[in-house]
Each structure stands twice: as structure tokens, then as C-alpha cells.
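Below you'll find only one chain, the form predicted alone, shown as C-alpha cells.
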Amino acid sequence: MKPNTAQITTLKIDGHDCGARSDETILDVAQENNIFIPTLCHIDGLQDIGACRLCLVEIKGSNKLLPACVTRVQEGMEVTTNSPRLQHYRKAILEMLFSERNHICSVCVSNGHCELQWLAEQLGLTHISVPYLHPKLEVDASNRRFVADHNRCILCTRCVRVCDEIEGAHTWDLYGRGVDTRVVSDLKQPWGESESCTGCGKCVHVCPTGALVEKGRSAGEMTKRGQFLPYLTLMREERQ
């Protein structure tokens, strides 16, 4: 294991006085703190890559707003993570995110058990104000035991991320650009007939919504388990 040389920075949150190591984020030291910060992208046990903006803060200083996930914690930094300009701009990216897709909650699996749900109802998301694009997506059941339906998908490339940082298949991609954008398996082939999937099914529990998940579910059935990413990554960790 490699040795800790991080130094003790101290900051504000919110007002709260806190402690973190300077290696550590503002999303890091925010959840240590017990301080809610919205994220669809984010999940323990990967890399973070700022791609769904719905953390982003302020800080005293700056009048650009920094995604917490991924911006470091620096000796005394003053962050606020929530203000009505940031409610403003989170309500406008969940607005964007279901305006994209088909994202129908009452018919799918994940009805109950979604986060980017979840997320709506904590912002008070009460309708959309920009015009529904209403994508003809296609739903690949091909897998044996899991299914890909792309009207649900954010794009958050979690299951892009799982399968290459931990599984290390790297099944899955990106394809296209903007709202075209698609997650696909091998080279855009059908998942069931991708030869580099291993079945191990970390990607549909780490999907936040109903995009990916296991055939055989009805509606409001579909509970994910990422729970088990910490603890690879840390094993993974102390083996080099």
C-alpha cells in the first residue's frame, strides 16, 4: 500500500467548520460531514469524472460554479452546496435528463428504486418546462439475464466505468455525440452476443435508473446492489 503523505487542510461547508485531508473533495468531506450534495454520475469504489454536474457548489471567491465530485479541498476554502442558484441549476439539468429519454416511471422496473426518481422528488421537480424529445430507443433483451433499455438511460457511464475499473472487461462504450450519445457493448454489437461480457451483472447494479437491470422483474422490483464497490476497490487497493 502506497503511504499516505496527504496534509490536514481545514474548510467550511455550509458554515460548518471541517477537517479533511487535502487528497480528499469537497464531495468526500461533505458526506463525511452528514451534508447532503445531489449526484447521479458519483458512486463510492469509482473514479469520478464531474459528467452530470447536478453536485456543482459554490465557493467564496470564484463565480463559477465547480462540481464537488472532483474539485479538491483547499486550506480555508468557504463552500456552499446549497443556495437558490444552485437549486435553479440542478432543477434545469433534471429537467434536460428527462426531457432526453422516455423516462416513464409508472412501467418500469425501477419505478421505487431509481435515483435520478429519487433526485426529483428531494429537488422538487414538479414538471418540465423544456420540450420532450421523445427518442424512438431500442431495448436489447438479448442478454440471457439482463436487460439494456436505453430510454432510461443518463449517460452517466457508471456501468462504463464498473466494467472497466473493476471487472476489467470494458464492454462497454460510448457511441455518438450530444443527446445521440448511446452506451453500447463491444462494438455496438447486441449485449447478448458481446464476447467480452462476463455476465457478472456489477453494471446493472450500479445503473441509478431502470437502464439496465434483470430480466424476470415487474414493475417496482428492480433494487440494486452497489454496495460491494468499496470493498473491491479496497481489496484491490492493498494488493498492489
Second form
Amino acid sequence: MKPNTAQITTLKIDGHDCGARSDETILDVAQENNIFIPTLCHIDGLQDIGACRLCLVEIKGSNKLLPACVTRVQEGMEVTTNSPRLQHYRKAILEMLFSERNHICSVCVSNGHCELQWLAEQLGLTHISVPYLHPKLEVDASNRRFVADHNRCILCTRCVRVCDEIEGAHTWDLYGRGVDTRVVSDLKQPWGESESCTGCGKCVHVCPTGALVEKGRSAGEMTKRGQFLPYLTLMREERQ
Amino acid sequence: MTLDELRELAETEREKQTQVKHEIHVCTAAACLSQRSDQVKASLEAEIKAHGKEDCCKVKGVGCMGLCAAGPLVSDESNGRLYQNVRPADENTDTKEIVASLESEPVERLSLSPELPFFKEQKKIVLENSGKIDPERIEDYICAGGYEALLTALTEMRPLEVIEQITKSGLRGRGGAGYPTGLKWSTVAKASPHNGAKYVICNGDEGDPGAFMDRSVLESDPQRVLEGMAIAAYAVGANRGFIYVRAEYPLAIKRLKIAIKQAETMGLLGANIADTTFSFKIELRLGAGAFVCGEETALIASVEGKRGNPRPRPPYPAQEGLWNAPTLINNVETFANVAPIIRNGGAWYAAIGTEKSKGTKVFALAGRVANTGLIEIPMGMPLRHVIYQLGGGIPDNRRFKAAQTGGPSGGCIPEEYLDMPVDYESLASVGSIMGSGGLIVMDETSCMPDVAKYFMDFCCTESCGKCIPCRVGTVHMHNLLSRITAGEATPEDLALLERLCDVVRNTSLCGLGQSAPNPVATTLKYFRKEYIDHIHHKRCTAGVCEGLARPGKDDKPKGKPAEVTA
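Same protein, different form: I have the form predicted alone, so give me the form predicted together with the partner chain.
Every component of the complex follows; first up is the chain already shown.
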């Protein structure tokens, strides 16, 4: 275990006084105190990248919105996690996500177990006001046990990070730029032909949507179990 | 090499140069080279040889002289003559005439007056050697006083004193954001090294459409950037530096390589510079060409060999940068300002410019203006003066419409602000930015929604794709602008466009996304009528958008009329 040099600070989140270690993020502290901040790219146990922008919060004294997952707490900080302004932006971001690829829940194997779908419900998103871009993307079913459907991918890179940081295989990576960015296995080879993939399935279980799923599951059966990461990390640290 | 040896070398070089009666300078920077200035140089040399004047005449390839529109440029240093549009021998007799007239009257038809406001009104600090020295010879740079500042700093100043001078100068980051350079340096100086290391990075990833300042500085005077970096490294306590240049700048890269090698050979870079304990090594890193890599955290990722994606700040690079070590990252032009500030003192620099924007700024003057090229002006010069005096006004008696500054992160400034001084605050107050110094002049033949579409197209193809608002928002904005310029948009589309401007600006991860809406927002603010014309009247006043009515040319608007719902 690393020596703990962090200081203890106190801050206010949505008016609640919270105690925190100075090396914690706003999101950590909010979750400890049962304050809900929506996230998609964050998952406990992986490094945060601040990419999905859903966890943006307001901090008193600053007009700039900051991502709760990578912003460290500071003594006396006053955080607002839910305001009309934040709701407006979160909805707008979700709308963009829904417009980017194909997220038609009724024909998705993860229907009912999808974090994107769940967030839309939570934030009261009933329809979107931007046009659908609906690109035609391939479905990679070359792997014996899993399927990668790029139409459902939201590029949160949880799969990329879990494969790199936890499994140590680094099978997944990103290819391309902007809206043409794709998650690829190895050097853009079919997943089934990947030599680095260990078939551990961690990527499937951290994937928030129906982009990575197990074969042979029917819609509604494809539940994800992404809670193993903090446990794995803890076990490893203790062993060292 | 010690300071005395350096001065001695400068003296010998100066003597050598005074023995040449006519030193003919030929611009060998990219713009003039594209006009075959290397051939011009070769034919001038051949002509001099043919006349047997090798003893008294010398041809020297130099950096950019500024007025790219009239290139290739040739100057005779001995009598201050300047020639424009000089063609090589296989095209014309230009070079023959120039050599033949060395002792007599100048060649009238090629002459360009050095008294033009374009030359006279500039104040050159960054570009003081540009067009005067041979960028591929370190001796030339030393002869012009090069490396004196570095050696003085190393032998006579403590690092804190160096930072003090930079702070006093009021220099602000020339990459665009205008962050106080002295403050940045002192932050890095105070940060404790990580694994014993701190780094200095020079950001030469210039990617704005219409901007070529950094390229020109690197091509014309690479040693100055190295010297600035070395002084910075000494001040902040770094021993290793990187220059990040995009691979599309082959000439800049070639000259940087030569410059680094020469400086190392002379002991001005490398281990124990000037017999002091200070060592500094500079390496080149070539960028594959991504606009986002100009963003400091993305640039650092790229130098580390990773995908050039930005990461949230804080921690800032000054705290945790390259390989988690404190990193000083400045733009090419910022580093190019350092040596003169140390040489002349911070107060000297602070006396130039405005209250909050000190010194000079290099601009790439482009677009609908007579004298396109590179200029360096004191901060605070009115925009009108820049465009009409230095720039020589708008060709074909057309009317000025807008000046675009800051590239895709900047905005369009309309005619009503022409008398505004060019400085960080004034530009920001009208919704634009200084940026790295691109200045594109537009006249009535430019359609503003089309201009906005162009920049949005750039932004969505250059977005790294990491954060959603920038990755998807810019695409939607581009699509909406395409609909507007095609005459297919509805008033709702305009409302959506404005909403997206706000979302993308406020929620994007890095500067690229946060500033991407600027060209749209400023054109919407100042040229809203044109948007309305496109949407409601299916009319493009500038006559740019195909399929739409042009006033005076088509009587009836084409395309479907707007469907107004709700």
C-alpha cells in the first residue's frame, strides 16, 4: 500500500458538509455521500479521463464547469452537482451521444441493462433535437465468445483502459479522429484474429452499452458485471 | 565556448563580411522558394561568376523578408536596394540585369521601395534577423549578436534574475492564450523535479489556416529559438528540451536540424555550456499533423509517443507535464522573444506596446489585402492601420468586410471595429482572439456563413474525438451550416446552431472544442443578416453559395422558401 500523505479537507457538495481526503475527486466524495452525479466514461477501478463530460459540476467562484471525476477536492470548495444549467448541458450531451450512432434500444441486446439508456431515463430525456447521424458501422462477430457492435459504441474507452490497465493485454485501442474515431482490436484486425486478446471478457463487462456483449444471450439477458475492478485492484495491491 | 570567444568569433565574421562590397540577399524561405528563389540564387551566382565579380560580390540565401506577395525578393545590402518578383535566368533576364546594375542605377521595373509603409511601420524584434542572416550558418547568427544573451545569462545572472527580466518585460504567450510568460517560468522553476527531471518544450505545431509565423521564424532564424529555449531551461532548471514541429514543415525541420548540430558543435548546446555547470540538450519531435496537438496536453502526449489526445487540466504541465515532470511549454514566437529581452532588459521590452499587451506581435497577413506576407508590429496598432497602411488596402477597390484573427479558435471582426487596437484585451472584447497571429482579411466577396462553415469543417475533422461535445457537436454544427449555405435551413436550424455553440463552448474538454464555436458565434453576432438572408430569402449577398440567388445577378431566389413552423 502507498503511504497515505493526503490531508483531510472539508467541502460542501450541494449544501452538504463533506469530509474528504485531499487526493479524492469530487465524484469520489459525492458517491461516498450518496450524491448522484451522472457519468459514462468513469468506472471504479480505472483511471479517469474526463471525456464524457456528463459529470460536469459547478464550483462556486468559477464560471467554468469542471468534470467531477478528475477534479480534486479543495478545502472550502462549494460544489453544485445539479442545477438547471447542468441539467441542460447533460441532456444536450446525451442527445449528441444518441444522435452519433445507432442507439435504438428496442433492438439492442442490452435493452434494460444499458447505462446510456438508464441515464436517459434518469435525466428525463424523451427525444432528441439534433438529427441522427446514423453511420453504417460493422458488427465484429469474429470472436468465438463475444461480439463488438460499433453501432452501439460511445467511445468511453472503458474497454481500452481495462484491457490495458487491469488485464495488461492492450488489445483495444483507438483509431481515427473526431467522429470517425473507432475502437479497434490490435492493429485494426478482427477481434477473433487478435493474438493479444486473452479472452478474459473484462472489456465486455465494463462496456456501458450493447457495444461489447456475450454471444448467445438474448435481449434483456445481457447483464454487465463491472464491479470486479476495485476488488481485483485491492487483491493485487495486497499481494505486492 | 566562452563569452569572450563568442565575441571574438562575431568580430572575425563581421570583418569577413565587410570585405564583401555587395552582399546580395535572396529570400530562401518557403513562400519564395515555391517561386523558385533557389534558382534565382543560383543564376545570380552564375552571373556574378561570369562577370568575374566573385571577389566583391556575394550571394546569400536568407530568411523571410516579409512581403511574400512580391516574392521572390532580392536585396542588395550595400545600397539598400530591394527587388521583387525576380525570376531565374531560364525565365527572364532579371538576374542578369541585377548583377549588371550593381554599380549603376537600380533595375527600375523590379524595384520595390524599402520606404513602403509595409516595411517602415514594422517594429522587428522577433524578426530582426529574418531576411538578414543565413539561417543555415550559426556564424551569421553569432555575428548578429546571437548567443550573447545566453552566455551572459549563464555567467552573470542567477536563474531567478532571468525570470525577473522576463516577468518585467510583460511578455505573454504568443501561442494565443496570452498567459504571462514570466509567471509560467516561475511556476516551473518552483516545481520540484520528477525523477530529477524538468523539461522545456517548444510548441511549433502551427496549424491554423492562414498562419505561417512559426514556420517562418523557424525557417529564417532557427538559432534564436534554440537560444530562447536554452535561456528558459537555465531559468527553470531543465536539462532537456523538445521542439515539436509538424512534419509538413520540411524546410523548418531541415534548418532546425542544422541549427542544433551547429550549436552543439560550437558548445552552445549540450554539456557544460560556456564552461558552466549548465547542460541542455534539444531534440526534435515531428508531429504527424493534428491541429489538436497544438494543445499543450495533447502535444505532450504526442511527444511521449502516445495518441495526441488532450487531458483535463489541472494538473497543468508546469506541475505534471512530459513523463509527469514539470514542463515549460511555450510557442516558437515566445521563445524567439527571449534573447532580445535578456540582451536589452525587461524594461526595454515593456516600453513597447500597450499597457497590458507588451512588445510586438508577428502576424501572417493573408486574404484580400494587397501586401500579403509576414509582419511584426508593436501591440496596440489599430487594425485599420495594419490593413490599409501595411497591408496596402483591399485590391480591386473592393470594400472591407471582416478580419479573421486567431484561426478556427478566433473570430471575425467587422468594419465597425477597424479602429480597434490590436492587443489581447481588445480582440477578446469583440469575441475574437489574438491566436498565434493569423490575420485573414475578407472583402465583400466572402460569404460569412460559408466562412463559418469552412472553419467548422476544419474543427470537426481536427477534433480528436475524445470528448462528446466536440466530437459530435462540431459535426452537427457543420451540417447545420451546410444546410444554411445550401439554402435548405429553417429558422429552427439557426436556433439549434446557436444552442450548439453554447453547449460545445461550455462543455468541451480542451481548447479546441471550447473555442470551435467562435467563428460561428462572431459571424452570427456581426453578420446575422447574412444568415437570415440565406435562411429566409434563399439569397447569398456575396454570391458564393451555389444555387442561391445573388443580388443584381438573379432576380428570383432559387431553392425552396423557408418552411416556417410553429
